[in-house]
Each structure stands twice: as structure tokens, then as C-alpha cells.
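Encoded as C-alpha cells, the following chain is the form predicted on its own, with no partner shown.
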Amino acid sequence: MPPSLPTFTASKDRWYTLILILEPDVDETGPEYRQLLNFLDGMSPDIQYRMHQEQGKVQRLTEVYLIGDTSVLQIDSMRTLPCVERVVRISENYRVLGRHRNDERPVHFDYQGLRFGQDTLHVFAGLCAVDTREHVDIMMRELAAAGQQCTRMGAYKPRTNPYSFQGHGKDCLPFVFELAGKHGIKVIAMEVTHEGHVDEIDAALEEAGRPTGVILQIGTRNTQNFELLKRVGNQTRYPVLFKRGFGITLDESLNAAEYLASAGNRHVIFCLRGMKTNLGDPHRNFVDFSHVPAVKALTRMPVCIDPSHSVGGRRTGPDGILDVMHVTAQGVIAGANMVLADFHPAPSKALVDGPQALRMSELGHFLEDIQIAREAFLARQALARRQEA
């Protein structure tokens, strides 16, 4: 398992209530930094602190989380501490991932040379479940030819029916990572259902020479598996794609995502994938992509949409457009930052969700349709900014 940050147990309601944002590239060997540490070490025993660092492309940012009853600390006084650039008082829910008053921290992170933020858009088209090496090879080759650098590949598949295919697990990881390196795929979204899966992925990547990167996916069935969330959040090598729970409120799902961040990993992407209710019929789930701007307003997380599991089929409307493409456009035009979509070279042979998978011949159409919606979103955003001015 990659090295992790220390965790703390909250004993008061005022947990994570103050963040000190230090000057970029602070000198950790300098006298001012030592003076700051001496102050922090001398605080009340009721207040603990934890350092969190973000290494960007051009600078390193350090944040100090003060944990405990920080109501006795005055923001003006804390701003005068050596090396401190800004102070953020946290008084809302989602204390690590949320947006807060006067909080100007970045809403993006960098991974594998790619930027993931509330102003970017990445498409993760791929296999819901890895079946054969041949299909993985075809999928990645077609993605590379279309200029894509990301994909989804399911190795571990939790299923409703215990007799359904559960995924090839660690056995498929070597050839998935090998082919990703061969075709220049930089990031793979891959679901994990047990902390041991993180170890298996890490070991397989190391064995392969780390030709690609992985975003660990928490599926909707594990949204409130809090022990798994804490353990996945306790590692910081891999970002996490967190899927909304299909039968709980948005607030409950956002608090569940906060478990990841409170354990140490703030590189979290929130995924909307539809709500489980027959109110969504004839779709598989009730499409909830109107929550894209809501999640972006409440938190600092990039927002993903999963149209494949929301719609769950290939129905085409009288306009000749697939439902799955309609809802994808709805999410993108609302500002989505990531699209997770099922494709398969031979859907009839897919071991999981073949009927909803898009075909390789539809990849170019899908990407072009997304681009149209993205340009519409950017035009609407520019219009809104002109109205504000």
C-alpha cells in the first residue's frame, strides 16, 4: 500500500474548522517555518494539526488543518504567523471538500500529466467489465486513434446476482496495464470493492513499470461502506472517483465522499449515475444530471456523469438520437467535467451490461456530440459572465 497521511479522530463538532494556507513553495528548512511549527506544537492539547501538500506543475502548496476546538483562535492573529498566506474558517458541511466563504483554494488537481478540475472535461469510454485481452486491445487502440488518453476498465465487479460474472480481478491487471502503455492511455478508472484491491492494483502497476495511472472508483453499492472509504482515502497515490449512492440523498452522498478527504485524499471526483426509482422509467435509473451545477456550487470536486448506467439501454428517440447521447449532452451542457461511458467491441459478447454498451463505430459520433454540448456550455458561461459585468 502506498504511504498515507496520519488520521485523527474527531471528538468535537468543531472539527476541521480552520485551515492555514502557507506561502507557495515554503522553505521547510527555514527559521520561519520552524517558528510556525513551534507555535503549532505549543497550541492547546484540544487542537491537533495535520499538514497536507499539493505538488502542482509549477509550485508546491501546503495547507495546515487545525483539528479540534479552534473557536478560540482569531483569524487576524493567525494571518500574522510566519509563512501563512491565507486563513480559511470552515463552518459548513463537507469541511474538506466543500466551498467556504473567502475560500479561494484551487478546484483542480493534476494526475498523470492531466488536469482534473471544475473547468476541464475528460471522457472515460471503455469496458464496464474486462473480458478478453483482444477486446481491451481493440478498445484502447480505437481510443488512441480518436485522440483519447483515458478509459474505464472494470476488473472487480460487484453484482446484484451472486451467480453473475464478478470480473477477472487481479488476473487481468497485467495485460490491461501493458496495453494501456502500448496505446498511450494515461489514466484508467477502475472500481475497487475491498481495500485489498488497492494493493493488487498497486503491485500490478509496479510490476508493469507504471505505464499508466489509475483512478480508484467507489461504486454506488459501496457509497456508505465507511471503512472502505476511510482505507481508500488513507492512500494518496491514486485519485478517487466516487459514485453517488443510488438510494440516498445528495447530502448523504457528499458526506460519504467527505470520508475519503477526511482520511487524507482530497483528489476526489464526484460521479452522478442516476437514482434507483421507477420514477425514472423507462430508463434504468432516474437521471440526476441537473445536480451537476449543484455539486460544483457546494463542493470543490470535479463532477462526473455516468450516462450508461443512468439510461441502461440503447433506445433511440424519433429525432434519431440515442437516449444515452441525449442525457450525456444534458450533463455536459450543465458543466460536467468527466464522462464515464460503456463501450464494447462486441456488445453481444460482453459479460456485463452488453445491452447498454455503445459500439466502436459510434465512438467518433459520441465524442463529436460531446464537443457540441461542451461548446454550448462554454458559450452559455460566457453569456452569463457578460450579464454579470
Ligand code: PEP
Second form
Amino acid sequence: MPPSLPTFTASKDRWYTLILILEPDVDETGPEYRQLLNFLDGMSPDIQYRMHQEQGKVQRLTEVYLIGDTSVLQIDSMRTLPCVERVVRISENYRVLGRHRNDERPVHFDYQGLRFGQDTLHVFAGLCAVDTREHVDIMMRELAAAGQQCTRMGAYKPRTNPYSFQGHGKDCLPFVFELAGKHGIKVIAMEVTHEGHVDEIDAALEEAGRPTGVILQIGTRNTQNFELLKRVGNQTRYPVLFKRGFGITLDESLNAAEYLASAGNRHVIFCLRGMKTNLGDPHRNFVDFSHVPAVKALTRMPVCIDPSHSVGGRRTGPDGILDVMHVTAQGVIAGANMVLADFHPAPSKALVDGPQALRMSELGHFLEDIQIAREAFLARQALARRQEA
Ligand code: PEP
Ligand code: MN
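Could you output the structure for the form predicted together with phosphoenolpyruvate, given that the previous block was the form predicted on its own?
The complete assembly is shown below, putting the previous chain first.
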């Protein structure tokens, strides 16, 4: 006997989201799954549903998001639907990306064989803007020699001044992707400022035989460009590195990130990059890395820090440590999961942000300094866990 299907009843609380978490590795060809789909297709037109699948190393997880006037659905009956293991009800903000009560959804995703989670750390050192093939080649070779698999490469640059270099755009993509393949770079963070850039990147990767992967970066000037977010969120081939808006509240930035997830892409990394205020002087922006643990507590996103655009210079303190390395360590010791940093083989020749770029000779130092901070973070976390026990 198939289980009876839920009935519709009214309630005042209309606009919460229900997430049906299906049994792992659910059989999509079986009669029970068909029965579930029949129920979903027969729901009121005021409720939309979207399936989301997460292929992990050991199992495939499927979640069904019910969005709209879900008040007519009874949670207890939803639990009895075929293939459903658990039902989570969310009425707070950041419904998909947020961390909620009784919420055991994953806090990581896999891309290009690498894991991006709230417990991992990756460094994306690289060029703020691609200029010459030679510089891309040097950068990737040195990164690979230092054991790195990720980089940053700007092809489309949003510039304050219309007469400044705007980036080489799609023309540089073939050699950037070819060189990434040559040096074993698996993931490139690359900003897009227009939906057409996603198609250009996709076409160039396809043409090159997909020798590498791309994380699409949304810059701080586009944090609330909702139409761009919907378009970038409406594809799941590429994860997204989403920058905090430099002049809006954290809540507004997290809501904007949720646009990506509500459009279908939840593989989002949230990047802190400093806030625009004179209180940040003498740095380019007011460094906001104290928000690393706050964003990890409010959401399930891995958190990135961008020390280059936060500090925006190369001043060394009396302790002999560069400000940019100090703030990197501050973010990492607070549990950051990714570091995005500008490097350049010849900063005086860089077409964008040369003054803040670290030199290739500083790469080893930078990585070792990050390792010290990471180990300190892990020791602090272990200490806190011992106190809890
Ligand atoms: C960048 O990372 O190159 C960049 C332009 O950053 P932001 O959007 O944070 O200014
Ligand atoms: Mn830059």
C-alpha cells in the first residue's frame, strides 16, 4: 500500500520554505520516486519546487526546496512522503545558504577534485588582472612549484576610471586556460561583470578542452546587481566567489548571496574584502576579517578573505611584517577557508593594482605565514572543543 499523501490545510505563516531531504542515493527510476514527483507536480501553483543534488564522494544527496505559500502543507504529513528522510522548515533569512536549527545540510562542496568547506583552506594567489602571456606563465609555474593548485586571474576588470585598463576580456582566455592546464592549476577565480562573460568563459574552456576549472567571482561593485546574480546563480557548472558589498550591511550582502542560491547555485564562497570608510585609513578599506566566524555561524558558506583589496598597499610594520601579511594571518587564525591575494612577477609593470601586489619572491614566505596562522587556528579550535567537553 503506498503511504497516503499529505492534505492541504491553511495557516497564517505562509512564506516559509520547506526542504525535503530525501534518502541518500534515492532511486530516481523507482515507483516511490515517481509517486513523490506526482505529489510535487500536483501541489498548488503557489508553490514552486526545485530539486538540488549534491554528489559527494560516498553518496548522492537530493533535496527538494518548496518555495512559496507552503502554509498549506503539513510538515508531519510531508515526512510520510515516499523517499523523504527529513523535513526542514525555514522561515528566517538566507534560506538556502543560512545555517538553521536542526540543519544538517553539508557545509562544503567539491569542485575539480578539491573540497571547499568551512573546514578547509585554499590559497588563490595570482594576477589581479591578466596582462601578458609571459606573466601568466611565470605566475602559474611558480604557484605549481610551491604546491598550489588554485589561482586568481582577472580578465574583466571593473574600473573606477573609464580610461583605465579594462582587462583583456575574452581575448586572453585561451592562453590563460592553456597555461593553467600546462601547469596543473585546477581552479581559477575570475571575476565576471556581465552575464555574457559567463558564456565567454564557458565557450573558451570548452574550446580548450576544459584543462582547468573556474570559480566565477562577483565583485564588490556588483554585490547587489540582482539580475547578474540571478543569471550566475542559474547555472551550476561553476561555483561562485561572492564579494561582500563595500558600503552595505553584512545582512544586505548575505541576502544578495542568497540570490545565487535561490536561483539554483548554492556552491557559493563568501569573500570579505574590507569596507569603504575613512575609519580604515591608512588602509584602502577597513579590514573586516573579524566577521569570518560570524559569517560561518550565520551561513553554511566557506569564507574567503581578500587581504590585497582590504589593505591596498605594501607597508611594512616595525616588526618587519607587511600589513597585508598581518591581516591575512588575522583572517586565517579566525578560521578563514580561502585567501585571495594579488601577486605580480613585475609589479611596476602591472596594469591594475601593482602597488598592492606581492612579489613572486614573497610567495613562499606568504604561504608559510598562512600555515603558521592555520595551525594556530586549529590549536585554538581544539582548545575550545576541550573546554566544551
Ligand atoms: C578584485 O578582486 O580584483 C576586485 C576588483 O575586488 P573587489 O571587487 O573586492 O574590489
Ligand atoms: Mn585588484
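Quantities reported herein were computed from a predicted structural model and do not represent experimental measurements. Numbering follows the first chain given and starts at 1. Between two forms, the rigid core is the largest collection of C-alphas that superpose within 1.5 Å.
Novice: If the two forms are fitted on the core, does S361 show a Cα displacement reaching 2 angstroms between these two forms?
Specialist: No, because once the rigid core is superposed, the C-alpha of S361 moves less than 2 Å between these two forms.
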